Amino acid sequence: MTEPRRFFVRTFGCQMNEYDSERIAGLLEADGLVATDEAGDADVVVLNTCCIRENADNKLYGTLGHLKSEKERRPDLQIMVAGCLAQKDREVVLERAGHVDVVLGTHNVHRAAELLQESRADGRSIVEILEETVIDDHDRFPSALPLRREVPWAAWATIQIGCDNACAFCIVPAVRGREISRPVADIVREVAAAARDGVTEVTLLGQNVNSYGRDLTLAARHAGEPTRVRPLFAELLRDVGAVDGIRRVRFTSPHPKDIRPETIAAMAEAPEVCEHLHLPLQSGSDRILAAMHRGYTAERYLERLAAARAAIDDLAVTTDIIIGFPGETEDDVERTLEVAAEAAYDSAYPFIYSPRAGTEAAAMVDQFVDGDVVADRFERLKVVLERSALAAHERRIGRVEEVLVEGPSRKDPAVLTGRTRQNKLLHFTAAHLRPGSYATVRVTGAAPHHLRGELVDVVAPPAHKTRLPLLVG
């Protein structure tokens, strides 16, 4: 009897990326292929890429550097490339590395399998990129596609493909196209068929989940249906933490432009949605952020951010800001850090500015920072930016915390790792517990990126829920 092919999945990018590769992973596994660990082992490796920093690309192109002496050693093991980078390069990546056997962008994932089926038959290599996901097909859209979930507990769930924004640094618009919008009952059906499978965590994903629906409405109303008056990504969060067996809904990413009173009293209001806002601020200078075209001053900023946190009890908030724009000046360091230190977050990601070509920033060469300049920017955005989460975690010391246990940790086996409602990192020792179960913690130390404790209890499952989704159709 003959043994199955394997496969190897690595991802480079965010979360919409993560998902992608695991509807890939469930169409090589329902291809007949099998799962490994090791690229090493596998016969077919697919890299899912990202684009939006130039260091991803290094890794990319890296990666298939060290592939290549594989290939020569092995030549029937084939080599995919597909995401945001495939989608932006395109035909570059056979010029670039020429032992790769497909390349497929962010709109196709569907054909997959299909591609290195053809590709080994017909010994040749191929690149499909297609300008947008097809949308009038229910074959080929994600929902409709077989997944292998990296974790049972836990799950995402794209409610919305594309940009419709037109930020200068930004390359997403480019390779995910324009936004289209999942209906909200065929999201439900996906997170209910997932909670059916043992998942009790869900993560909306979309590049801009606050404008999600805006599509759906302007449809309705070109057709003459009756339209909703209140936003639908308001009513989506109550309906997928309506869902049976759920019992966390979380989200990424909102624009602080698109954020809404509604959304503030769905978080507030819906029992399941968990106190986490990912509020992406780029800079605390007005100039930079006319400039990077985000559609918001630093002091409407802050007021949204007020708003929600009178609003959400113990509202955790985190954040991205680039340092390093073209133009920028020590005023608008200042700027930032005076913003990013009014706002306290919970934690921040921040980024030197990384120029993609095609966007509107890379062409503004003749006004790039000097990247030593840049370097200790950073680096003093990164004090601000860890004290702010030094002392919301010492706050936290003594509470008790409910997490779901991720396993253990990385660096001391005997520490189990558990997320927060806040998305917080929590190690503590305890006895075994089932990854994917759930426990009370509490905290009794704290640092910039984790917090320590010690098991109080394990959580008993929720009874039945008999609330009924807002929306059915």
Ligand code: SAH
The other form holds:
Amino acid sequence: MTEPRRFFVRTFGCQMNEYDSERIAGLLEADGLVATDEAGDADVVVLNTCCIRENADNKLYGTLGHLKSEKERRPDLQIMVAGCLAQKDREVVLERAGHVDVVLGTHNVHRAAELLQESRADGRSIVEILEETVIDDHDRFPSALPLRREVPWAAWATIQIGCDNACAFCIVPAVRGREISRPVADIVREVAAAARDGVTEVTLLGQNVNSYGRDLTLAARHAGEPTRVRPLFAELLRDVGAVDGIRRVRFTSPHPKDIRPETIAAMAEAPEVCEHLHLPLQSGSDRILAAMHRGYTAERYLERLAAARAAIDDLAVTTDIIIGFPGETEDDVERTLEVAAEAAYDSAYPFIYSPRAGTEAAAMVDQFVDGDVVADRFERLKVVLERSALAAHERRIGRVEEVLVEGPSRKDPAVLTGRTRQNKLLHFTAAHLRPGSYATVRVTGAAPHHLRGELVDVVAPPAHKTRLPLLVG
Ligand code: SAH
Ligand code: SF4
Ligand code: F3S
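Rather than the form predicted alone that you just supplied, could I have the structure of the form predicted together with this ligand?
What follows is the entire complex, opening with the chain shown before.
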């Protein structure tokens, strides 16, 4: 009997890309291949790419450069480039790296296994990029695809594909297409199936989760069904929380302009929804926010944040901020530093603005900010963010937190790592605990990016739920 072919998937992008990678891995497994953790052992290497910033592009072409000599030694090796950069660069991927076998866009993940087979049979490279996600064919819509999870206790669930916003800096609408919501029943069914497989934590994914369902309501109206505008995302949060076996529900990202009181109420009331809000600020300057087309002012942002904090006990807040957007002045940066300090984030991802061809901001060349100036502003922002992260973490010393155990820490195998409900990494000392189990840990130390602690107890699984879903049934 011949050995099955082995595949290796590397994900470069965001959580939505990780979810697509799990889909691609599921399809390859269903096709008889087996997963390997070593790229060097693989007969098929899948690179699931990102193009949000320029360094993401560079990383892909760097990796393809390394794979070229590997392919010269092993001509049977197949290389597939999938994801957002494939969608953006299309044939350019083959022009820059002719040894790639398959280039697959973001709208046709379901074709991964077929295209690898076709390319192998014909001995030629294939580029297949669609402009829109296939949604009218239920066998092909993401819900129906197999999936291979990275860890057995946590699942991603994309609830909404694409984005209808037009932030001036952002390439996502160009590579992920228009906003399409997956039906509630499909999502709840997927989460229930994951829970039956042992998943206890689910993260709902969308570029603007608060507008989830807008298209479903419009479609129902077109079909003549009586509908009212319902806060579908809030209802979805409660429904996913009601699934038996699900202990934690997370989501990313809400858009500050669209976050509704119903979402905040669902976070406050549904016990499974974790006390963590990732609310991307992007800038604290109203002038820059307007140029970015973000649809809110700093004051409005801070008001919404205050409302969320008032309603949700012990809420952790994280954010994304861009430094060096075209035309950014010293005053704009001062304002961003002020707003960031006032927001008192638990953690934050600061980014240096990276021009993406085809976006509105990339054309504002005459207003680009000098690299040295940007580097200095970036360092100043990092100081403010680290200070507030450390302060937020120090306030937790002495508390007992529930963690979901992930396994031994990378640096010290005698130390275990877990995640709190606020999504903080907590390193703690304990004898072995099964990854995927829950424990309570007393926090004894704090750093800007993690907490330290000692085991208090192991937490038993909760009893069966009796709540009924609101929307499904
Ligand atoms: N849909 C999410 C953002 C997804 S992209 C939202 O609207 O909040 C993730 C983050 O990458 C963004 O929040 C932004 O801070 C950053 N980003 C996007 N485009 C960028 C660019 N051209 N340069 C630098 N950072 C960028
Ligand atoms: Fe990009 Fe804006 Fe859409 Fe987020 S909301 S994906 S930043 S266009
Ligand atoms: Fe990157 Fe695409 Fe996500 S561009 S950030 S992988 S949606």
